[in-house]
Every structure is written in structure tokens, then in C-alpha cells.
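Single chain ahead, by itself, as C-alpha cells, in the form predicted alone.
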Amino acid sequence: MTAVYSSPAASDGLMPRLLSQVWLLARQVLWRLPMLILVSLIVFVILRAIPVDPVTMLLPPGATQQDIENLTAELGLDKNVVMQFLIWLKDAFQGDFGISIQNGSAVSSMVAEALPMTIQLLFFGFIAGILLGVAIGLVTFSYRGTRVEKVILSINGIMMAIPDYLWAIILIVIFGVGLQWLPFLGPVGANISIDHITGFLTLDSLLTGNWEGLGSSLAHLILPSMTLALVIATPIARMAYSSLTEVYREDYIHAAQLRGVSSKRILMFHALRNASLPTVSLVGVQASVIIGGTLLIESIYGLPGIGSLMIKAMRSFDMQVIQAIALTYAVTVQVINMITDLVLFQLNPRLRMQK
């Protein structure tokens, strides 16, 4: 029997790398937690500085002073702002965001019910935006020095000036109303029923074998996802093109070209890794743009996500719902930024040496 030995150097190096990854993740979480608390505090104070009394909005015109005092105490609005925030923060850490002022439902349940739709929209929009942006950047770079490059850059510059709501209108008019290729209202067809298991319509359709529901839910996601994708694809395309252009000016690229290395190998194994660093950083920055864009996009396309829920809460000044959704948005942005930092840590050896 032949004995198999593992390399001591390899096993010794695995544990430090693993500990480094765990420590990096812990640091990312620890320093972002105070930021989330600060965002919650700012939203909390601003909502209470607005000259709107939610108590009078809930009570009928003939309510007595005693009714006003009872409801004020029930909502916890009889305490000072600091005490209100501390109570809210303690409950929020336990997953309790209070009761909706308008309908009396638990805010956590309302957010949990609406969140899957927004996550689906963000997932497809984010993936499509990154792929489209990188593809446009690569095509532009491949035609560098030609008229095609100038045309693509000019079109990309014009597209960067178009806001998300205008993209939504353009796509609806072209593909929804004009060509009638895609649906543009609601999460699924009116005559289609999907059993709710996880809340994610596409996943629930797969789990139940509802192929008609899967096709309908995906079709209804195409236009809103492409709306978000187009918003982030244009700056990503510009960054990918600019990064590749800068990388190809480096000495090691010229050295590889002189050695007779093929253009495809230089691009895939030498240029893309270094050019991806600023592009990945930009993706993290664009996270806040695309997440904020769900507010209008969900309303325009009639999707019952947290963006639509936020607009409804703002119309009725439902403070508990607004606070919970604002925190949800902040957490989502921080999670995406944290993932971006971890990816950059893996791609950039200098960051690993600094850690």
C-alpha cells in the first residue's frame, strides 16, 4: 500500500487563510453595524420632526382628548424621542418593527411578504446589468481606435443621462404597448395562480412544477429587471472600457505582446483580472442606485415589493413601516458593499498583504 502524504506547507497555510477570511468578515460586519444604527437614528428623528401627527390621522374628527391621549400612549409617542428610539432599536434587534399605524398589521410581516418580490427584481436586474455592462465594455475595447468605438461611447454617454423611470416608460412603450411582446403590469398573469411557499414566485413555481406560472412570473420580471439593468450597465461599461485601456498601457502587457502571447490569452489571463478591480468597486457603488430605483420601478410596473410598500406608507405617513423599510434598504446596501469588499480582497493581493 502506498502512503499518501499531505504537504505540511499547504495545510499550515490553509488555516491562516481561513482565519483571515473569518476575521475580515467579522470586521466588515462590526464596522457596518454602527452605520446602520446611525441611519436608523437619522430616519427616526426626521420622521418625528415632520409636522404631521399620526394620531390625529387615525382618529375620527369627533375624537375626545382622552382618545388622543390613549392612542398616543398606545403608539409610544408620549415618551421623548431618545426613549422612543431606544425602545424601537431594542425591538428591531428582535425582529419586531412595531404595528402599522394604518392597518394594525405587524410591520415585520408586511416587509417579509413584500421583500421576496424586491429581491427577485434586484437579483435579475443586478446580474443583467453587470453582464450587459461588461459586454458593452469589452465590445467597445475590442473596437478601440475605430469609428465603432466612438459611436458606442457616444451612445453609452447618452444612455447614462436617462433616469430609471424614463427607461421604464421607454421599455413599456416599445415592448409592452408597441410590439406587445412582454407584459408590463403586475407580478404574474391575471389568470395564473401560484402556491406561495417561499414568497419568491419563480422559486415557488419551480417547487410546485407550475411551468405556466414560472413562465409568466419570469416574463413579468423582464421589463422591470431590464430597466434597473440599463441604469447600472452604462457606467459599468464605461468603467470596464476605461480600466482595460489603462491596463493595456502597462509594461507587463507590452512584455507579453513581445513574447508572442496571443491577444486572447493576454486579455483573459493578464488584463481582465487587474481591470476588474475598479469595475467591481463601481458595482458596489451602483448598489445604492439600483436599490433606490426599486421605489419608482415597482410602482410603475405594479410589483408588490417593498418599494411599492414604502410609497404607500409615505402617502399615509405610516412611520413604523417607513422606518422598517428604510432600515431594510440600508441593510441591503451594506450587504452588497460588504460582498464587493470581500471580492476585491480576493482579487487584489495587496489588500490581503495589508490585512
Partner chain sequence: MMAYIPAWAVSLIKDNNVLIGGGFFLLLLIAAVFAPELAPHDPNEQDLLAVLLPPMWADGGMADYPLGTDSLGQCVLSRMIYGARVVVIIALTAPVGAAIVGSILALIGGYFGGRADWVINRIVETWLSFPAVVLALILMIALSPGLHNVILAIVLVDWARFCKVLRADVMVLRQRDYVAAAQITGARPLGIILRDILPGIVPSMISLMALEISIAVVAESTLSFVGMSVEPDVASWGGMISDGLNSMYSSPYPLLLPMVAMIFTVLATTFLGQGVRHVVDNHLSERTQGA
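What you are looking at is a predicted structure, and each value in this text was computed from that prediction instead of being measured. The term rigid core refers to the most C-alpha atoms you can superpose between the two forms while keeping them within 1.5 Å. Residue numbers count along the first chain shown, from 1. Compared with the form predicted in complex with its partner chain:
Core-superposed comparison between the two forms: the Cα of residue 150 travels less than 2 Å. The Cα shift for residue 222 between the two forms, taken after rigid core superposition, is smaller than 2 angstroms.
Superposed on the core, the two forms differ at residue 253: its CA moves 2 Å or more between the two forms.
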The other form holds:
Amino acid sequence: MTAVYSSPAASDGLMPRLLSQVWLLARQVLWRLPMLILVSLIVFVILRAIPVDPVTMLLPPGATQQDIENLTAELGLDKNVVMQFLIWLKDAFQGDFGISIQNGSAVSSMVAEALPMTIQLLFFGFIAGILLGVAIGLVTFSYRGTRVEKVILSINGIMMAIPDYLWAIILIVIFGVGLQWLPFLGPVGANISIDHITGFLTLDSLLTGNWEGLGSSLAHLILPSMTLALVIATPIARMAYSSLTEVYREDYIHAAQLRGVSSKRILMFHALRNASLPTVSLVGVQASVIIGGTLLIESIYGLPGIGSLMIKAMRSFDMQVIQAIALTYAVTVQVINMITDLVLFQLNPRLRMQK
Amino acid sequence: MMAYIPAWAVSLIKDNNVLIGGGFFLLLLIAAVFAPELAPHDPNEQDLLAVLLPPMWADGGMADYPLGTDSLGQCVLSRMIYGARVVVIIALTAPVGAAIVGSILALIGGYFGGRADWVINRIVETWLSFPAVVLALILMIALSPGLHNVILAIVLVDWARFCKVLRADVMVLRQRDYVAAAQITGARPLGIILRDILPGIVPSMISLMALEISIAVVAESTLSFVGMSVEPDVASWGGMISDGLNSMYSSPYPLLLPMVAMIFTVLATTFLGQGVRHVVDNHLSERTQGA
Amino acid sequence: MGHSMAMAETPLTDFMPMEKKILLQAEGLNLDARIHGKTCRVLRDISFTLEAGKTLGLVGESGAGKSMLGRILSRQLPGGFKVSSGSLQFDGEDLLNASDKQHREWLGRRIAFIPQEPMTALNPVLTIGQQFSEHMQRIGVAASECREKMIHSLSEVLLPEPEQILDKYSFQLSGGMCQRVMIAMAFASEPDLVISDEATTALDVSTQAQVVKLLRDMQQKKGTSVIFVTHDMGLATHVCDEVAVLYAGEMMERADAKKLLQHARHPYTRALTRATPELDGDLTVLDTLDGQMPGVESFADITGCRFAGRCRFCQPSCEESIPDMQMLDQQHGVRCIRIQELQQREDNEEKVPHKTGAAFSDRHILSATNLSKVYSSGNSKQKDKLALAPMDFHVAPGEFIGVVGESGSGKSTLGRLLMGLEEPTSGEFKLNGHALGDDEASWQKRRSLIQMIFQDARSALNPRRKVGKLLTQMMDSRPHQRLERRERMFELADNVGLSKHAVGRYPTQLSGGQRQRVNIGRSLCDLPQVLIADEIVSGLDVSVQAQIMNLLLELRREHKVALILISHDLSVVRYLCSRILVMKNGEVVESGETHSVLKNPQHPYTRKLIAAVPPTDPQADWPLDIDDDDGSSGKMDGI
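Would you mind giving the form predicted in complex with its partner chain, to go alongside the form predicted alone above?
After this comes the whole thing, all chains and molecules, with the earlier chain placed first.
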């Protein structure tokens, strides 16, 4: 809009607006904490049923009965489940997630080491997926009422049905093995080393000016990111398309048409913002599915993220690692949900106005 | 006199999606039921002299192994036929289980509201905000492999989706004047739930169950792909894909064939689900009921 | 009663023929639709002339096709609809064949629309200012003047604090305010033609009168022509210069607006006026019109007059061919072949005097003392909402009581409290003189004596149960009475005028009027003494409304049942009720005998409500200037 019309927020004054934003953010965080604790509790209880005794697994074969009792007490396993959980929770708040039974190192550092890989994958996957999805949705909508619309919709429907791990294999078979265009195993080429700064390979190679490393790490990310992007894009495409269709049935679109507003302006100014509301919500709802997808994608593409770590931990019944990664996944979902909530809040005045 | 066939049944039979999806599923069902008769070999029989054979039509194929063998010399066709059993059982049981758990909680929460509803709603929100694959995997570690446990794990993961949708339905129906009208005729809560609420959520329930079929099938295949599903000696497509991936360079068939089967099954169950939902929307949803 | 010859001489004296400029002219317009492979003529032979600065009313019940003309003008016809023949001239140019570009040029600049639902016609994510300035820029207002002009426009439509309105979103305004915004936008370009499609229907009565007044003032100020689409004949009489009555896609009659009501000649128009309750004049029994309007898909099967199926004067020749519009004089046209002979007969018909439902005795079946309801906000910051201030209430056998008020007045709360659907904050009930406790026996007694009829029959009837079961729903808990139940469903169906076949159907298979009958019949199952009815005739077409009202009176005669009628429609209350309560903001501001309250209202709010109803006399000046105390400032914040 032009200068004719001043934004409604401008009149509120800067300070109260800032304060309300801070309060909003704080509320978003506080409101999610109980959910994270509940997730941890559920996982904790489930893991107590593991048919393996962690104490014997941690001790060397020749351990005495005394050793076993000592370790049991040390791990707090002689207390009831609730107490155990509270102890775990207290430690977790201090960043201590116990030690891994696989190699005896601190779980927190194992997760911290693996996390950048997963975040990188999510970052590229999300960007590519949202762009692709919105683009498909818009193209489909622009062909509404034609055969092209139907064809795109059915192809999209078929693609949506294919699960993430199959996409990974399909892309490997086509682009990795068949056409041999792209690498598909590991985070970076075998004979390339990147200095560790942040743990994000692409960022680190950029910071150290390691162009070969940058190219290789990016190339290794393309297929995994595309796999994730496909999982994200198909439902977004359908939602973007159908919410645009819905919006065009609304009275205010008709009213704008009756005022003679051009069709391009109706789409850009009146329809897109309304249609984006359910699409953004969908990203929030799908966040858990998408993040779940990284687990298999990482393990298939051999990326050392927390998904690969999780699978390894599961095979060796490494409870502490499983527990910590479960919480990490839950936090990631909540962070994405928080972002989508904040975006929605900016897009939808109705949410902004109710206090 | 012709027997009376309800309109929704006619549409169900005439719906292309239902026909394609249902037809394929029927084939799977037959394969699963008659697996011992149809399979040329025992699925676990290893022929170490005939490892990684291509299908019979390719060079070096043997008629004895129509679709070739895997890295352990097991008959791919037989394993796929036996693997269909897992698919069919999961497809038929998991949606029902999830629907039962989800709808009971939805009815309790949605109708009575109050504290019970608050608790149920919190749990559902938490459940849905946690990656389903991860939860299912964690459950499977605790439960140990086995078909019953897989079904249980899928039900325990997916009930929340049913509960969320159906609870919203119940709350809408709860506000309908006809519920108030029933209350002033002196009907009791159970009577109102059974007569006025439950029939109203059945269409959504059917749609959700139809869509859940493909979700459950995918979930099982994902679990078995990671090796966290049925016992190792039970053939499953996910496990075959996982094994096939390891021997991909030596022979692509043990990877591609179960993958194709998997994709077709997922598509078929998706078609079936969408078709059923379409018919339900057109015939059983409130605005068209009885018309 | 004027005869046709006399009427022909009266008009056309006020203005010189030279000044007439024809803005919009339709000639033999036919609109076809393909439905189930058949071609149905949705609009048949529509012709009219609209002069510059005049208002044409299109009146009809739902399904008459009155919105279709607007859709032709806006080129927003539903899929499969097509104008097959006829012409439509807009200011001398062919509107039907104009290029899309040309047409879009006209929209918003020369042709403007005012929608039915003002709240949803404004984009919820854009402020009023964003949408208005978009429109202003399109019609060529310079950016530098835009804000000033918008504020001017908004103050023209009497919106308070227009600067602040610009920064609001539609959901922060009331329906009446949104409609003012729409009117301001519509008139901003000083268009030649404004189409108002039921623009006041969704509003409260007093807001409706204000908006109508505003629309007329704007029209006169800018010299605009208006097409006023409405279902309300009385409203059209006062708003329009000429009125056309549509029935099933056919223009049955058209005449000077001031004359149509009293000189209606077409059997349908006459039936419609005779089925409409009035707010003044003698109370006479309303004639009802049986059956319902044929649906679009059956148009193809009707060979003759489309009203023939419901016409009292139908004879075989009526169904043979489509009647032509016969012009009785320059303005008055009637589409009926029996027009001449019917004139004599109808004039001789006498109107039967009518009595409202008065109490049979002084006994109180139900009484409530000190009844009140406060909704706690559950939050210390917000105030609790007073839904009903403490009041006393009683009903005598056979007494029909009207509870009148606008939305938010607490009238529905009163009904729900009496029924026991909501817990009162204070108050005691007595049934037939005995105090009512909270035990199960008391509740059973209450339910057997009082029953409620819900507003929206569509929502009040479980769509998955058959009509018979619904009628006897109260016997659900008495499974041993299976045979009695079967018998009772047919009795009840008969009581409320439903055929035997209806018992085996689902509610969705019935028409709106039939559904309302089921809704009423259900409440009668256990022979209650008091019925509480919440707006049960407000959503119905006039002819069906009259059927239902007469049914209620009949039930009173036969079953001695009393009725508490919650309504916003004073005419309906006047026709049915002997006693009236006027409510505002949760308080009873006036009560008494309907007759005397309406004749001599004491409270200003009652006067305002009465003033908001279009008077029967077409010459009366209406709407008058209504003091604008709360109609527009009612809802500035929140939902």
C-alpha cells in the first residue's frame, strides 16, 4: 500500500509494541514447556520396559554383585520411576543427559556433535520444500478448470502417498546409481576434510575458505534435501491450491471483483494472504512428520545426524541417548511450531487483536 | 423385486478410486490367504548356490525362481507373497484399533468436556507434536519385535489423530440444537451419545479409517525397513527393501521388486482411502444425509 | 379500489417526459441453465426499464431468481448458466455483449454493488482503510487526497470517528457499520447504478431502517439509480419507485411501488400480501398459500404459468401456455390470463377478523420470580456479562406471549432459562403453583409440561433419524410403548399437517416449512401446556410463515397450549400474541397487552422498534430520522 494509509500498528507506539512482542514470545515458550516434559515422561516410561538391563550392559563381564548394586544406586535405578524421572529431569535442565553405554561418552556432547547435520538438512529441506510446494500450488491454481489442473493434482496425490524412505531410495537409484549425477553417501567426499568451527559443514567450509569442501558438502546435501523437500512440498502444494480455491469462494473476493479490481491484484492483494493462513498452519502440523522423516533420510544417506545416532542407539538399547534424542526431536518440532505460530500471528490480524 | 441397495453402496462400487485401490487390495488379500499354495518356495529357504539371481526373464534367470533370489539365495517372489500377509493384517487391524481408542476418548472428552477433556486434549496435542516414526520406534524397542506388537505400536501412535478429528466433530454436534432437543425430552447422556452423536461421527470415522490403511502400511514398512517390526524370520517388504539396498550394486532386483510392490500397495490403499472418503462425503455427511 | 382504466390516467404527471433518461433497459431477457441434462429457463422473459435516479425493486421469496439479475449484471453467473436471448442496455450500450475489459471498467465506477452479508464482504486480513484506498485509487482519486476523501465518504454514511474506522478490521465492526462502509465504497465513485442485494436482511430491525434511509439519502444526493432486491414487500414499497414481483424466475407483476400493495392484481402478489402480517390496521386472518415454489430443475416440465400449481384460480387453460405480460396501464403489468374475471371476484372477498392468543384463565401454569442470568467471564479483568436482569414472568393456559428484542437483548436466554437448558443465576420456578426443585422428579414434571421449539429446524432435527422417530423422540426412553409410539407418530404428523408419507422420511428430504412442522410436532408429543418457540418463523418465506402461524393458533384451540414466542418481528408477535415483553440489553423495558403496547408505546426503545417497521400505508413517510443512539456504536470492539 502507499503512504496514504499508515499501518495500524504504527499508532500504538514502539515500546508497548515491543513489550507485547516479548510477552508473546515468552508465552509461546512457557506454554510449550509442559508438553516437552510430558513427552520426556512418556518416552521415559516406555523405555523402562526395555527387555534389557542397562546396568549389566554398562559393566564389564566380570563385575561383582557389589558393582551392580553400586551402579544401580548411582544411576538411581533403585528408586521408583517417578523419582527416576525427576532426577533425569533435574539433570537434563542442567544439560546433563547421562552417559552412553555404547562408548561411555557424555550423551549431550554426542547429540551436540550430530545436531548440526540434522539442522542443515532441515534448513535446506524446508526452504526447498516450501518454495516447491507453493510454486506447484500456484501453478495448479492458475490452471484451474482445465485438464492440466487435474493432471497435476493426481500426480501430486500419487507423490504424496510415497513414504519418505522410499523417496530416498528412488532418488538414490535414479540420480546416484543410475545417472551418477550426485553423491549419495556420507556428508562430504571421502578425501576432503573440513576444519571444525561450528559443526555445520557448509558454514565451516565457507568460513575457512575451503571451496572444495563447500562444493562437496553441498553436493552431498542435494539428494537428502530434495528427499525431504518432496515430503514437505506435496502436502503444501495441495493445501496452497485448495485454500486458494476456498478463498476464491469467499464473499470478499466477489466483492472485490464487483468493484472491478483486476484479477492479478485480487490474487496478490486479497487472496494470497488469506490462503497462506492454512498453508502456514499446515507446516506447523506437518512439522513432526517432516522431522520424523529426517531420521530415515539420514540413515539411508549415511549422514551423521541425530537420526543416524538414534538408529545406532536403538540397536544397542542405549537408553540415555534415545531419551535425549527424543527430547531433541520434540524441541525441534516445538521450535518449528513456534515459528509458524509467530508467522500466523503476523499474517492474521484476528489473532493479533484478541488479547 | 430387486433387493434394495443403498445409494452409497452403489457409488462405492462405481467409484474409480475404490475400484482400483480395492481391486489391488483384493489381490493382496488373496496372495496373503493362499500364500503357502502360491509361493514356489518357503520364504526362509536359502539356496546358497543361487544367490542374487535375476528374474527368470533376464539373462541368467532360473524358472525355479521367477523373480530371482536375494543375497541369501531366498526366493524373492515367495518372500513377497508372504510379506503381503503382514501388509494385509496391518491394513485390516491397525485402523480399527486406532479408531476404537481414538473415538472412545473423543466421545468422552468432546461430550462431557471439563477436566477429562482438558487432559485428553493435552495428551493428544503432545502426541501429535512428536514425530510418529520416532515414537513407534521407541515403542518397538520396548515391546520387542512381533506382529502383535507392531499393531499395538501403530495403534498407540495413531489413535491421537482419530481423537483430534473426532473430538472436534463431537464438539460441533454437541452444539447442535437437536442435542439440546434430546436433552429436554429427558434423554440420558449415553442415549444421546449413541443416538445423536455417534451416528454423526461415523462418516468421519470411516474416512479416517480408510486413510489410516495406507498410513499403517507405510508405518509398518518403515519399521521393518529399520529392522524394528516383525520377527527376523518373518518376511516383510520393508526388510526386503533394506536388504536389497545393501546388495544394490550386485543386483537391483531384490531392491526394486519389493519397492514396486510397496509403492503400488501404498498407492492402492491411498486410492481406496480417498475413494471411500469421497463417497462418504457425498452420501453420509450431514448435509446430504438421506437425500 | 381503483379500476384499471382509472389508474391509467393517474401517473406521469409529476415530471416532464423530456427529462427522462433511461439508464438500464431489459428486453425479453431469458436465462438458461443446464441441470441434469435438461435446459431450464431460470429467468423467463424479464423486461423492465430503469430511469436515471429511480429505484426498481425486485421482490420475491427464496428461489424466485431475484438475485440472478445482479449476477447477469456482474457477469458472475454460476457454471452452466447462460443468457440465451433478450437484451440488456446500460446507458445505451449493450451490456451483455460488451467486452470483459469494458465491463470491468464499469464495475466499481459506474455500476456498484452492496452485498447481502457485509461482514464477509470485507477482507478479514486487510483493514477498512487498505480496502477502501485500493478502491479509491482504482476510481482515480489521487493518493494525496485519498485519505481525506475516504474520511469524508465514511462521515457521509454517518459512521462515527471515520479516521479510526480506517484502521479497523471488519471483525472489529458491527454488521451495520460494515454495511455503511460498503455503502460508502459503493457511492464513492458516484456510480450511475447501484445494485443492493438483500443488503439489509442480515441486520437488526432498527439498523435495517437506518441503512435503508442512508441508502435513499445517498441515492438522492448523487442521483443514482438503484436496483433493490428484497424478499420484503413492505420494505420495497417504501424504498422503490417501481416494484417487480418475481415468482419461479418469472416476473408476475410490476407496478408503481406506492400502488402495488393495494392494487395488486396477480393472484400471487395478492396471496403474498394477504399472507403478510401487518403492524397496523385491523387484525384479520392471514390467508395461506399451500405448497411451495417449484425448484429450478422442474421448470422444464412446466408448460404454462409457473404459479398455476399453487393458484386458487387455476384452470386448465392456465397450464397450457406461458401467459404474456398484460399492461393495464403504462406502468402496471400483470402476467395472468384470467386477470379481468378475477378482479371482480377478489374484491368481493371479505377478510375474516382475527383474535390473538389470549389466556383461557387467570391460573399460572408456569411462573418464575426474580429470574436472572449472569455469564461469568471467568477472568477478573473482563466484566461479567448480564444476560438477563432479575425479572418476574408467568404464563396462563392458552396464553401467547411475545418476547421481542434485537440480537443480544437476552430474549433467547430467557427462553433457555425457562426451559431449563441453562442454569439461572437467581430465580425460583413454580409449575401450576408448586415450587420446582432440582430433583429428577421435578425435572420430569418440567419436561412434560414445558417444551421448546428450536429456531433452526435444520439444526434441531437429527438428520440421521426419520421423521416418525423424531416426532416421538420423547418416547425414546419408553421402549415398551412401541405400538403406542407408532400410533402417536401418525397422530402428531396429522396434528401438524404432515402427510402420512412424511413419517418415513429424513428431515433433509422435507421442505423448510415441513421441517418446521416436524419441529413443532415433536414438542407436542407429551401434550405440554407451554411451548417456548425461539424465532421459529423468522427464517421462513412469507407464505410458509403464515401457514406456521395459523398452525400454532390451531394447536392452541385444540390442545389449549400456551406459547412463549421469542421473535424480532413485531408484526408476527402482533398476529399471534396477546401479551408482549420488549427486551433490551437483558432487561424488560416494556410489557403489557400487545394491542396497547403497539398502539401506545411508552418506552423510547419500543417506539424505535415500531418506527423501524415499514408501515402499511405506502404513502407514509418512512423511514423517518431515527435517533442514532446505539445502532451503530453498539459494537466497536471484540467479537
